[in-house]
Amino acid sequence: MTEFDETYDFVVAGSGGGSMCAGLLAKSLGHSVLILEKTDLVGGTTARSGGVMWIPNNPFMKRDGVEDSYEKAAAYLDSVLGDAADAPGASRERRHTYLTEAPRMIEFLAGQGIRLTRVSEWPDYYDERPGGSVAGRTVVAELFDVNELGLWKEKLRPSFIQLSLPATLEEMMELPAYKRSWQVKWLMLKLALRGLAAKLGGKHWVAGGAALQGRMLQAALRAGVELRTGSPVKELIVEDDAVKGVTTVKDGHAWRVGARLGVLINAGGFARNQGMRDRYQPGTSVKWTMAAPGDTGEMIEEMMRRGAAIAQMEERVGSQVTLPPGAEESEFKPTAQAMTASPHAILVDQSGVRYMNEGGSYMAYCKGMLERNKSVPAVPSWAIFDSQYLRKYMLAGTMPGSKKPQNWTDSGYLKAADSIDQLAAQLKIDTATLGATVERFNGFVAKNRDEDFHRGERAYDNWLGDWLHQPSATLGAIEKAPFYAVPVLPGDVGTYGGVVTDAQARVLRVDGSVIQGLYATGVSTASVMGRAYPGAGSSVGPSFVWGYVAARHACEPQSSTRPSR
């Protein structure tokens, strides 16, 4: 028997979403709870994203009069996943408890206080697919004051949205458009008056996943979750074939810390290591990753030390990016996502070949870029724009209409030319064949349809774009000298395959039994979402409700955790 240093009912490795929810549960249950967290922050790739939850039937669709249910939703994912079988983390009972569970998640969330919401419109990736929301099923924390949680506000993991007005993700969105739109300018001055009223009052609002962890954290404090930073797990403890606690470290020395109902593990997955990468995804870089520094597998390794089943491993939530000088480095990289999908701008490879719709899933989109390489040159890919689209949008972090750094042209990162011709010499790409690109993607502005791939004729390709264009808010000649190009990676924010769990979050073994004692969520996890992204927030969504199931498994055990439609 192990002696144990200490000893709590349920012990957490990470500190991502799924974790906090896990822990509000557990303590709601009146049971002990500690998470383990490796690094010196709190919130994993949770806080660095967007913080979007993909909950379908949720509350706030019923709210907002948005017609959604189980059948519609199981329709879509139907549609989307299909029965693939070598993606057991997206079985159909899995899919099915996932539909069950999300609303009531929500509604616990709410219970403890969280304070959640919905972007009015947010369409599903696949919207044309049966079943598909056109408003979509998203979930977002409110904003939220940082300067509430005290001390803790420094550990607070930082998000990628760094703005200094108050703005909420929907608000955000809009913000580009400010040159060209009133409705913009009068959004403007409210964030304007907000972020005075915030600085008079002593307030510190932030957005995103900052808003979501940090209103998880402040909840998960205040219910007594005991939560350790620079805490590193090293090892399950198994005994009677059966996992009993985790050792960790505490003051430089290895502390064993037993967990009497279970031990759920929720350590993101391995996008910052570049061996797992070469063995699982070749052909990505950690250089293009924008998961959090502590993504490093090896709490994925540990399990399958134990004897756990791993899949879905080649797969990422791949998004796209941009890398002018410097953004190697950066912790957060410049997104292309809405890039090639706006007006005045497509995504060639590298023999100046388009090959795919630029809208719809960043998921997909990196897919494709990483296939088509396989065949022709595409990593990187060129996103070739006008003129008109650097006059009206975002390029790498930088606003409409401003002027570029002068080392983006001197390092040859921004490719600019009088003519398509002259650029295609630049890429070293045939000139003929760029020019006949461009001129066949001109040929379906004027008609307004892509033959070819279809961009704009599902509401998700015309949310990328731009509300303000007409005829169609994606399709956009390429036609105003001077011409441009920038290369396109095909990056991520995380990866997505990992240890095989079931219906109630237990890890299982390659022989399908289970390992007694621990469970897994997140992207530790191979994702019930198979090999698919079905909407924003399929990740951190998923996430949540794991870490829900599994700590309410945990913690009543002697009640069935089969959901009930």
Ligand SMILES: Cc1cc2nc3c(=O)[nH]c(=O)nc-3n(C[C@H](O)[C@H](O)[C@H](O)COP(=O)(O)OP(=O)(O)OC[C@H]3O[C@@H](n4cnc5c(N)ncnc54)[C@H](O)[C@@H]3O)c2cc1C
Contents of the next structure:
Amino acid sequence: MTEFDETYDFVVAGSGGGSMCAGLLAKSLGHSVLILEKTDLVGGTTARSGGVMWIPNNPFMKRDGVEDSYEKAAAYLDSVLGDAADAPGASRERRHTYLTEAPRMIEFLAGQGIRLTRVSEWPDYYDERPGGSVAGRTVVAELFDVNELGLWKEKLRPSFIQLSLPATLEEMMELPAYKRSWQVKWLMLKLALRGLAAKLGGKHWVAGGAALQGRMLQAALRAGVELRTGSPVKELIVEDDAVKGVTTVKDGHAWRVGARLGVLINAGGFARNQGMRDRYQPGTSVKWTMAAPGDTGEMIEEMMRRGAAIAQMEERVGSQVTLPPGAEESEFKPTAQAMTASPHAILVDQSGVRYMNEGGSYMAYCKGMLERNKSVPAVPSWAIFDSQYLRKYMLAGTMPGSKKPQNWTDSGYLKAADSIDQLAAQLKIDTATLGATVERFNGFVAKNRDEDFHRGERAYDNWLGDWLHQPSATLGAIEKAPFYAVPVLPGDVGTYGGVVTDAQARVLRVDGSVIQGLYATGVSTASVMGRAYPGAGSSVGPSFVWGYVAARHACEPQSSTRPSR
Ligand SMILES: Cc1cc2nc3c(=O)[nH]c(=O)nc-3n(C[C@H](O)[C@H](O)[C@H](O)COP(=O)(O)OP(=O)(O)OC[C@H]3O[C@@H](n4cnc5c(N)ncnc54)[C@H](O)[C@@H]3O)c2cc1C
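What would the structure be for the form predicted together with the ligand, given that what you showed me was the form predicted on its own?
Expanding to the full complex; the earlier chain stays at the top.
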């Protein structure tokens, strides 16, 4: 029998999306909870993220009179994921649990005082499929005054949304059009007044993932969840084939923590571990990821050491990036998510040929790049655009029409030329090929129909584009010199495969049996979304939902399938 240094009812490794949700549930059932976080900051990549959760049929849709249902969402997942025979994380049983429990989880959080809402317009990424929704199924936290955390404020991992104005994610996405729209100018004024009021009132608003995890942290602390930073979980403690606790580090020494009801692993994926990438995702690089620094995969390896099955390890939440000089080393990489879906822009491989609908999900986009690269060099691919693009849209994190740093051109990152032929010569692409690609695309623009890849035929493609551009939000000719190119890489915001878990979030062995006492959630697991990204929030949403499911299973006294101890 292991002698523990201390014992809690429920112990969580990692302070990711599901951790505090699980902690709140366990506390609401009267149990003691300890969350151990390896880094010095709380919240994981979830805090860094947009904080968007994909929750079909959520209470805010009902509030807003938007029609959705379990059946509709199930039909959608069926149409996007199929039977997912090669993705055990996305088994029908788990999908059913996800769709059933996700709205309940949101109700639970609302009951705990977490202020959430929905983004009204954020189409599913395959909205044209059966059951797809154009209206947002996405749930986000309301802006949060991080000063309310007191001393814990400094411990919250910041979001990638670093604006001088206190804007929500939805508002932030409008801002680049401020020069062209009175509506957005008015929004800027509103945000400036909100900023002024915050200054006078001593508030420090944060948005996105920091708002979500800030609110979760506040609620967890109030409920009495114990949270320790700088406390890596090193090992699982196993006795009689069941997990009984974990080994962490306290004051520089090994420290054994017992868990009476269960251990939940919410320790992220392996986006920051090049060795694991080389093994499971060859051709991808830690230099292209935006995942938080703690995302190094050791808890997945520890669970494997204890017999856990793994699946979907090749999958990532791809997110295209373009990296000007210095960006490789930066924590926050400039996204190119909307770039080539905007008017006056396309993506071509290194032979100058267009090869995808640039409007698809970022996961599909990056998969498409890696797949193309097997037959034609396509990593990096080139974003090709004209002066209209540069005047109206963002480039590598800079505002529309702004002067670009001199070292972008000096270093060869941003290529500029007076003609497509000259641009092709700079890119070492056959001039006739690039010329034909641009001419063909411009022909589609004139017809307002992309006959090759159908860009613009689903709501999501247009949502990524420019709502002010007519007649198509996404198709616009590349015709006004100068012409430009920048490299685009298949980056990511995290990995998407890990240990296999059942519909109670219990970790399974290769033979399908349950490792008693061990639960996992988030990107430490093989995703319930299989090998696709159905809609915005398909990573944070599941992390919360499976944390909720795990804690309920472990801690609810009447649960018949509770692990035997
Ligand atoms: C810029 C950006 C925007 C994004 N936007 C969205 C979005 O809006 N919606 C969405 O669904 N997805 C989004 N993503 C992806 C998403 O944020 C992540 O996939 C998701 O947050 C992962 O959550 P998690 O709960 O699994 O782990 P995390 O939130 O990453 O938490 C894991 C935690 O475990 C800790 N840890 C690791 N090892 C140990 C250990 N041994 N012991 C103790 N602690 C450990 C880590 O330090 C970390 O704090 C975005 C990502 C980025 C980078």
